[in-house]
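As structure tokens, one chain now follows by itself in the form predicted alone.
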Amino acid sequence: MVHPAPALARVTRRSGRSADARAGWLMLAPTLAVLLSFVIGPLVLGMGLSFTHYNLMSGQAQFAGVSNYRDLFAGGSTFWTALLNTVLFTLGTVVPTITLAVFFGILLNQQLIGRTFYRTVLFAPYVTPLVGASIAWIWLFRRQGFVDWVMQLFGVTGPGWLSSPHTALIAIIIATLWQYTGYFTMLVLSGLQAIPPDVTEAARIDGAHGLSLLRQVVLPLLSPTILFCLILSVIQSFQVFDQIYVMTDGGPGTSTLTLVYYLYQLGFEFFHFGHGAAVGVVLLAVLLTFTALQLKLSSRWVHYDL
């Protein structure tokens, strides 16, 4: 004769797990709905559009195969100029931003008088509306503006920053560094404050001081935070749009034309939605490649313990 107690216990456990599963899915439902509506759905739709010639007026899409991609990668295509400008912009912003963030983070982690004020001043540009800040930078970089005036004090004639194809991208990079350095500094500062004080104290007892303490203890323990900042900074740099839209409109010529701005032009100025979607897919592939490469190489320099 089978005793009913064990069978009843098994049924009770199964029903309990089912109730927990239903409750879990119910709590996940709002997030999943947002994810499907605003991330996965548009991603699938964009990939589908990249293989079509889509007519916005009629709402009809004609299958085009890989012709949109073939047009992008054709020799002399504007796409290559946009890609090169994006890479140059990324190199010009990521390396200085992370370097300055580490420097300011270490500096503001010291017992300085008024360090809260310094942190606020450094972080303030990040919370400044990007469009308003870009308009202010237009005034700073315009001919006979403040930047030209400062250069004239040193006997140097201003190059016409935003009107010259040789300096327009540099002006965008400077404005971006001002905007985002404070944000990444706060991330680095949080990483520094997460380092256990007893670890650094033990290193000092063992004779590590100054640069040796920084190189052998602080930076290795800070490397996961630096990796996060590096990945986030690269993604943000490849997606630059607002500064270029306000300050240069992609010009002069195509000197500040980037991938996202080129996507905007194709889709919303020329109404070539298929080509614009193809640029978006290529951008996604490039970002995934860069991120995977950074994660792969991180095993050589990122340390999660000493």
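Keep in mind that what you see is a predicted model, and the values were worked out from it rather than measured. Residue numbers count along the first chain shown, from 1. The term rigid core refers to the most C-alpha atoms you can superpose between the two forms while keeping them within 1.5 Å. What changes on going to the form predicted in complex with the partner chain:
- The rigid-core alignment places the CA of R22 2 Å or more apart between these two forms.
- The Cα shift for T31 between these two forms, taken after rigid core superposition, is 2 angstroms or larger.
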Second form
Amino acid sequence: MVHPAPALARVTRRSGRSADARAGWLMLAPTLAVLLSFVIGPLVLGMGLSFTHYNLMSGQAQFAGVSNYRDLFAGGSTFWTALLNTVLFTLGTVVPTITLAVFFGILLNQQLIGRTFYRTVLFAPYVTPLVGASIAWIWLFRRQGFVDWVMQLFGVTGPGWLSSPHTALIAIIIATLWQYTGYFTMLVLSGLQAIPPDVTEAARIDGAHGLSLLRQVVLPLLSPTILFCLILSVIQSFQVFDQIYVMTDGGPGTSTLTLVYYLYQLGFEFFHFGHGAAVGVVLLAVLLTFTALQLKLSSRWVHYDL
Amino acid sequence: MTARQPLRFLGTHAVLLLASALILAPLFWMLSLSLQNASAAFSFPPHFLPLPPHWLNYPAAWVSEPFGRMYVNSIVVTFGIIAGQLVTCSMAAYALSRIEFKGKRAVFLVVLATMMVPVQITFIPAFLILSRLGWIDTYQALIVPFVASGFGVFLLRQAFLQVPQALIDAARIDGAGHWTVLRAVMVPLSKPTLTTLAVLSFVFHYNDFFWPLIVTNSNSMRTLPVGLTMMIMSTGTGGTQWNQLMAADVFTLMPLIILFALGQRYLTQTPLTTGIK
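Structure of the form predicted in complex with the partner chain, given the form predicted alone:
Full assembly next; the chain just shown is listed first.
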């Protein structure tokens, strides 16, 4: 538009910049008010709280320096167990989730009878309430439940999945894979559909097919989507809570105690708000580090150009 | 290549059918157990089919906890949040996409940054704020913290940017102010994205557990996911009434199944998933 219509020029002049600014801030006001009160405010407050001892009775916070952090980082503390469990859970969840999502995404990205059916089935767990699904998983994993029965068909005796500290975390990982793989498959699928068909066609004419087409053309073009899924999946895994609350309460012992569950225990079972807030700050720091690291490393394997 | 085609076809379907069976198994058991008698749920090998079906598990489960009230709570809270988000997000998205003013870029970055904050970190301080306000165990506590959404603003801003500038100019020449443009041009033209936001928000907040768990403490304010965990505790893990528990699970799932049937395309094809690059 080279010359604005005279009428439009008049309108813009009349309404002016200050009127624009007023409308803009007015429209942003509700969003900013809520985000400041319930996200940014609490975030800052939580950082402050992590340096205090909070007295529930008086509602007074007393400055405590770094003592909360010192308690957390003390050798052999529950915090290290929670951190280790969280990292194990994240590795055990993210790697299979993304691998399966790419695998199913590629399978579903072809002309296929029943494709809509498969897509619907795969996505269904994502809308199922995590709490409701976890209840079903308790039954499936209980001694002499369905999983034990399936294992018995193969001549293996079940380990007592949820009652053994060696397998409880694995059971929670399996339940989580069930819940989210379909969601990530859909993300991968839309990434695949964004690849122009003429590119793969050209590669095919040049003699690429099957695995070589996949490795040298499809996967590089999919890499930005995979990076996005990785980051999202890591963030999600670090926040695992519902499954653990329902299926194991962090047990047996502390074998499924994760950071967010520990935060819940400290804050809402023991009312150690200062310690809980400190766990939150560490969680945020770990996540930001992880995300930054992933973005940095991504330049080695993510290709943005066609 | 062509000779291998039927083999590959069979292989693909075999893999996908196996995956489908694994995915449907928990849902199948939920439904089947909800119709079995109490002892059948403990039998080994498990009873696959609920024959004859015990329909009375459903009314028994319904009255074992005040599920009627919890249903109302879940629906009121979820729709309250959705209504709030649609209004606040579309206003903010309009300001961030179609109005020029100082500080806009900074605000957009702040809104984006809130998407990155793991929400549980804010729960202890947010809980303390709400107790000061005297909001614990109220609808406000369940709804108000979520009536704005960084994700929602981001999603709608993308949609609003797609609306041709000529349409907006035309409306403005006719004397429409920003509020009228938002209401009469942007919102009607962005209905699919608004629906996507509503559907995603429904799935998220209807299923939300941690926050309702900590800000409610009476049966009359609890939402369905919290109610389900109460039911496990009251029946005890040893003598769990699996059949009734699964029945409660199924009626909690019902609204989502309806939503899924009606709105699947809004769930699986979001602008977010198409715009990655």
